[in-house]
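So this first bit is one chain, no partners, the form predicted alone, shown in structure tokens.
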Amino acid sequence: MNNIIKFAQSATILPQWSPIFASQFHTSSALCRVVSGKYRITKKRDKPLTYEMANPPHYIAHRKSWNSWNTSSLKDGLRKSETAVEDEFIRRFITGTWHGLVCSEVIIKRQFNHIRVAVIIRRAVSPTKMYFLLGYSEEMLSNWIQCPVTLELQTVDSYQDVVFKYI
């Protein structure tokens, strides 16, 4: 008897409480984790890092290079717009122009007018393409770019060589 007293009682009150009941407000702790720029481990763990991917992002200038080396980001810097553009620009160049043979990040290293690009990539092309390559994607780049461009390239037998862990 005492329930449907109660019942009574709280359903007189319902209707004036019903938005509040109604938006169920739930709250919960905050959890401090960075997951972004992380990459999965997979279940068998077959998945192939180089050294520069097995590093979390909060480790960039410490233990991982920046892909990008310029002063313009800086405050006050020149031309910020077109050196992103620029080196995504080069970037995707480098990657099309030597398909499928790029091992690891295209670093892009600007001083003064002067832009190196350094390259790992896989010995799968003959010697004589290669310098053809090199000497193309050069030549490209400087008149493109309006400065001197040079490309630094180190080679490697496989992809399996830049392997630094599986995750």
Contents of the next structure:
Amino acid sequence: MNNIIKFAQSATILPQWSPIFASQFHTSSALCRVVSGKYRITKKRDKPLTYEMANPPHYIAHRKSWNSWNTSSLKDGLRKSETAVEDEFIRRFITGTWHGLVCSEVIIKRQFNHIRVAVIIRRAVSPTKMYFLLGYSEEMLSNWIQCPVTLELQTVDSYQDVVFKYI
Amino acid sequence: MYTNLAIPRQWSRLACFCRSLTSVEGQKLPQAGKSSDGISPPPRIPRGPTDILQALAATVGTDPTAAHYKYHDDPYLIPLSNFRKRSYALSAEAGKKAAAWVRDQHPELFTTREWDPPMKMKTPYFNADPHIEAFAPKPIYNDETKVTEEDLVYTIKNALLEDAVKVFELLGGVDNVNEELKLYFLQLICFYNEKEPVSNEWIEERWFSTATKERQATTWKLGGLADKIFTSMDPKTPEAYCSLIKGMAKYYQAERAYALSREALENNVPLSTDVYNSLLVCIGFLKEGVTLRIEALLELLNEMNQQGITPNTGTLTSCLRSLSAWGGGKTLQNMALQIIAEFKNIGIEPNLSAYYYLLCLFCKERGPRIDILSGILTELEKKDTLEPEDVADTSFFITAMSVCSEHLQDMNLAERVHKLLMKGDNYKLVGDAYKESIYYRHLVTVACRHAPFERTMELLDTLIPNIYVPEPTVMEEIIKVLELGGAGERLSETWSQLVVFGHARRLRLVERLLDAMCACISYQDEEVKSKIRKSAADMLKFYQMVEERNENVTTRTPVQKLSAVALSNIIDLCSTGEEPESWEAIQLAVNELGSASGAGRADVISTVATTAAKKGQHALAASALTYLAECGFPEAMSASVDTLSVMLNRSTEEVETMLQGTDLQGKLQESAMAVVQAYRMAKTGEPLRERDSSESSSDSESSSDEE
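I've shown you the form predicted alone. Could you give me the structure of the form predicted in complex with its partner chain?
Let's see the whole complex now, leading with the same chain.
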């Protein structure tokens, strides 16, 4: 088995097909069911979790929803890796631009050529500054991704408002 | 993976092409006319790419209870005052501008091609397919830039005036650019008079830019670039003449424009209708006196006739613009009507700006009332849509509404104007933020003054606060209406509205509101009364807070204190209730009274003294009476007697005889003694001995000394 994987990964005959071949196999050890997407309980039981964090990945579509909404993973979906990279880029850009203000996961929804970015923001800066950042990040992102980007903000008074439980 | 996708893509393109050839796909496109089987399908209507979206959008009206869609839908981010509306929208745009600046300064950071799959990459830069102009970095032109004529075409097409001038200079100025490009460049410069316009991209900046009425002064740059280019052109084409004359006329360089038009006529250069239109506007600068001006106007029109130039709606508008600029009076008005009739004969209907100038001409502020508006409205209501044709079109609705409110004072007409504005997408004709707010100011004012109460309230509820935030003057009108209508509940809410709209520091408004509340509190329900009391107490608290802040920070315009009348109004309002909060407010207000300007209402204060005594708040009663006595109100004596009788639980006669006696010291408790002092002060005009009653009264004394 390992040999086949190695062959697929190091194959030089069809370099452009390699991501498609490789995606047929899982090459990482199966940690996902035990560790990934879950939070460790602290000694003092004082680690705050949001609702999204409190539910482990197998509750997706049952108790919680996806963080990225797009059609790239459907059959014949386009731009799989590009979409993933772009989403990560958007997430980092938003958390960096709205520094210390983001209280939730950044939800990215794609419809046609339109990207909607939803996020919960702390009311730590004045509305005027928020509007400035809004205009700035929308314009910046749409210049990079070359399509209209809309931010959909909700504001909360403090981080406490999004805490679902402590573990 | 992507190569096999290409075939269906090509195929769909082919199918699309075939469909456009009308009769493929085994289906004949229906043409007008009858077929053999008697079924006649309707003829095909050609649709644009966004027609369906527009049809869908037309089914949804605007929701007046929601904020404008440019604001974010979150309670923290929805603006409620004019200042906030402006600053929020402009901040968002400032953010966009910052991003655009970063993009233009560092185009190398924006080279990622995002849309297409990576295998189709053709060049390392700007491959987005389709290439979207709006997302691409804009070129920056400076002295080192290598430019070609294409750059000049690009800058001219996008109306980047300063960049165009730069490129023009870099290309070698007037001598090295070909004649065609020179003409385009001349047209651009003449249109904008060498001043960079605000880009179409910045919607909010254009919307909020203070629309100061453009001064009718000669702003044309004499001997500027336009003149240089024009002299260098050889041969001088009619287009060059036309654009230069139009530019000069637009920026009121009337004499040169006129002289140039004569020169053109001598050289047999044909001029266009637009040139004559712009010359018609300039007549006022060339001639003095109404008769001479009208003569010149007719002469120009005759000249057009001789030249064989057909007039258009612009000609009519320019004539009326000139006429309306020359003042009022019967002669000009008759002339205007004549001209309109003539134009109607040749099938030219006046547009919105023509009507705007007509309104300016006929409805003067101090002139006689002339109702031409209803006729104009009847004409306009017949049309399905109003298309903007002229810059002045956006002034029509605001002028029509101001005529309704100030000239004709007619609510029905105002409603008709408003209905017309709301029809279809006529709202685009409202102009900018400034014009919009003036429009609504007039609408609300006329509704407050001339509409039935329920109708007014309905209008206010739809407009305020999302569409329109009333200015202080309008707020006063609204308070007046609420007072007349006896709407106590709305009055109590008005205070919180004042705070939200940022008018709470306007003392005049607050005092007006207190007056209104006092006038109608007597016949309200108990529940409403308590609401009114609460807001009155809140006003007092608000002003105290402001005062404290004033002491800490010295501002340029310190907020005034509540006057004594306002304070006694608050006392009056609060004394109707039993809650401890309102009595605390009364205590506060009485303490403030001494340092407030003006004199309070004696009847209110004396009543409250008696009531306070009944409730056992003797200190409060005493300080109220001391204030009365110090101000020298005649009511002070009788009020003191009444209060004392309540305090000591004796009849008034007994109290009066007791007061005749001299030695009361030590017999009475402190507050009763203070009342006695007040009585004596009121009687003799000065206190019998140094008073030491309460702090507030000594305060008041010191301030009254100052006065």
